[in-house]
Amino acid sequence: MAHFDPNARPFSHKWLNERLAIDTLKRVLSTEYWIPKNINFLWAMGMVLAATFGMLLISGIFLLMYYVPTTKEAFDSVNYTIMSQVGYGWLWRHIHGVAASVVFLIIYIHMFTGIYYGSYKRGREMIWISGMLLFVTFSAEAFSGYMLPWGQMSYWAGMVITNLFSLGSLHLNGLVEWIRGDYVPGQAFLSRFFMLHVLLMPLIIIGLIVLHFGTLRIPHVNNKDGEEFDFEAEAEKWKAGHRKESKVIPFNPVFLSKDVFVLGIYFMFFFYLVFYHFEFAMDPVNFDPANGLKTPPHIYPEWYFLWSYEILRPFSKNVGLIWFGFAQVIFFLLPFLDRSPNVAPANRRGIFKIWFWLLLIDMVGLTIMGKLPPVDPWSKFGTVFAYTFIALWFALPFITKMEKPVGGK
């Protein structure tokens, strides 16, 4: 039971510590949260992702001050008011646009790092599942934000994506109209996605980030060798001064200082894009105002959705929707489809190493094909990549079940 000092000054460290257990929280989540030594810079991607989300929040608040969420004024508020009339409005928009795109690059690096090193196995399933929930929520946040400039691609991408909810031959058009608030995207549609983007999705993301960091606390994070050791015993070595012999380091300040170094390198890359190559995050078709009577010749989503979009295209409407849904769900099931007992990097796991690189190459191929028009020969390549993606996931349980224990004969 906490001992309360009646003489403690209000809001002093002692006064707050008695009520909020600040020292205990610092010890549990910071100074005595132990990280394996045998990791590399890829373990800093979580912190890079959190910092990028912070940039999105800050820039989004500044943009929100001048954005007008109406179909008549949204386009001009983004492309004229913010870009031309507001001091440094162009900078905040560039930061927001670049961060919205780069955040998915970091997510995919983080995701494939976890797959390569088996960081979803042996008690770490909830780390993976909470991370995939973050991926889905970030995707919903990105899609809702893409609607807000109310340009041509905003309108037509919104039309195409919401049509998926009709579920093909089930013709659930009433559900589509309910989502849009009308028969076609209009004011109700824009208002709903504005609310999702600026309020609901950010709140869910913040909650999931807390959950994700919580799942990382117990069990401890994985390492690049998949080695399991007694964290308490290794921590005692560190505390006793035997730091070279210890296999762990404290999160704060040692590991955190390494994260800060990686963040410094990352922000140089980030602001280089903001000032010199921001156009990669700005679809040129979206600089035309939304027009429901003029369909763009080739409608496609942002680059980070292209791989799943390409899985939809080669098939008939109903079959395509089934495989599209498959692609959205299958990553959640990875900890249960991988039947191998090994927690080791892919380069030590035999056939799984081939499976990993094939999956990575296949998703890059799907992304490239998704941006190209659905004509030969690109449509044939896209079909091959789509079938390969499906086949790889069906093969995974059989490949991993036959896998020999690492170090075994």
Second form
Amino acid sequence: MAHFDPNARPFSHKWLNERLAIDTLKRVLSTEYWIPKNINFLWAMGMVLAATFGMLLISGIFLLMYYVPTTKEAFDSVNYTIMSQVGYGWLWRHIHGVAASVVFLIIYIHMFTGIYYGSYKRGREMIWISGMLLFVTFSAEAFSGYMLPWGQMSYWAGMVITNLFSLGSLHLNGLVEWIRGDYVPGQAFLSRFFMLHVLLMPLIIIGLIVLHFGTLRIPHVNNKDGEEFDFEAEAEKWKAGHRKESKVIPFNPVFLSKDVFVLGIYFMFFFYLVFYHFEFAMDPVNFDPANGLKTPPHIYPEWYFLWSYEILRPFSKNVGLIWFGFAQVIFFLLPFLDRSPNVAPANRRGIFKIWFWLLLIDMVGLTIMGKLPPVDPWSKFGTVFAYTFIALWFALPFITKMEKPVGGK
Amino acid sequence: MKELKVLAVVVFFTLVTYWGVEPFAHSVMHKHVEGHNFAYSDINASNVKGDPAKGKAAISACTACHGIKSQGIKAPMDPVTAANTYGVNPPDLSNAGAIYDEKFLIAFMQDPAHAAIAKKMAMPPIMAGNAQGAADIAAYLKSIAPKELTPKEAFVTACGRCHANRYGKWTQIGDVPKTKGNIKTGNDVALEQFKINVAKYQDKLADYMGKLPPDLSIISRARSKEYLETFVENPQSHLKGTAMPRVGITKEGFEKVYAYLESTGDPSKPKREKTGPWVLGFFLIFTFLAYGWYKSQWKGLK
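Follow the form predicted alone with the form predicted together with the partner chain, if you could.
In what comes next, the whole complex appears, and the chain from above leads the way.
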């Protein structure tokens, strides 16, 4: 039994400390949570993501108060009630729509930062894997949310994506109907995607964010040079007042001060989009109400799914599905496909440097081709990009196996 | 400085992706239709000069079907009966002279289907006699038209008998009336009756047009202004074979109609433009202060 001072004033510092160990919590989670000093603004993307998730959560709560999840009223509850009848409803909606798109931009920057600096390697595998789980759950969250305004693109994207679960020539139409709750997207479909979007997915995401933070604790955050050092010893230096010599800084307030500055710049960009350039996040096609009798001339996913969509398209049905599945899981395997022991930025890693930039350019190429109609020359380019994507991943174990050790660090 | 270079790389790839999936993709997906500024150059300008007085004398040829409210001439039928008879309600002509191109009106009165580039028109050709008669009536309509129409009047005159605008409370047979329900039962019989009339009208209209013309509440978000402008100028240029007639409005008429569509499609625009600078200003100050904090915390660390 712990000792409780009977004279401690309720809710005083001492009283709380005896019951909640607030001093220890503060030390462990913030003032003595050590971050390397050798970092740049890309290390703030985690905080930017957390803040964007916060914007999504808050704006989502406000939208939830007026959104009506029925096929008859969903469209007008969003486009009429929220946009014109509710005070600042338009602001919450635009914040939600823009944040849903921008969060993926930041996720991709965060991912490619990790790949560039080798932050998935040797001890940091779980950071990478939990991050990839977040990517997948954010994708499910984005897709389910896209169904809710019940416009033409909601309906037809819902139709196309759920059709994928028939798994080509396996013709699992029963599975597709089970997922939809109907033969075609309808009320049952909308209700369950509404549930997924506002309850189940956010719960899983919040759990995974906690896990993702947890995975950072033991291997610590990587730094610009992939340098490995003794965090305990460096922390002692800091605490002894050798702030210049120490290679670490405390999360609060030193690392946080830079994060908050980056957040300020980010929010200027974010709110510029919200007020002056929100159209990119709200496809015009989705401002036509859902109509099962009228297929839009072009059906395409939101921009952040286009690269994997383009890996599906160039091939025949079954082959396309296999490569599509490949694209969904292959990033999870990155820590194991990279066979080099080097933890270093890509520009010091020989062929891996070329691999990194090719992958980035290839995925931008896939993204652009994924939106264009599947006619020549675009589908030809798309095919080349898709094959390049696959080839890059097959080549990865070989080129990293041959990689020479990076000296010095 | 190194950080700015990193930022430049991030911005570069972001912009390339944005360019590819937005402006470039949309330019590939949507064919470009050249606008002609509502010149209707396929219609020859009539060289006869219309006389409003003669037009007024001949107007009974029109008022057999059309009302002219501003001149105290009522429509001979209510909208539902008219739709039962013609398929669509013939428009009231009070504002016609203010919104339609005069040359188009003259050609239309002589051969409606031809001028409207439509397969069929309930209005029979040569109602106005010859070119002189048509010019006289056009001159008369112009003489009685108000100088300035409100955006809603322009919409109602040009689009409102085929297209509803539920966010603007407009139906094809008129504004949704303000009715009072029965407080004991919650029933609103007058409103239900109005809805039945709208439904009856829409059924006839759908038969006449082939489908029910879409509600235009947020068409300004679903289509670009450029699309709407060239589509209204000549519907066939975008949708070959569409039943939508060329309505023959002037450039100014279109701008009025568009102003109405934008007011129902994007009603938050004025509030957005008012709030935006405040929010951005807040984050500018926020960033400035945060920079000071960052510099003070990192002083002497490197």
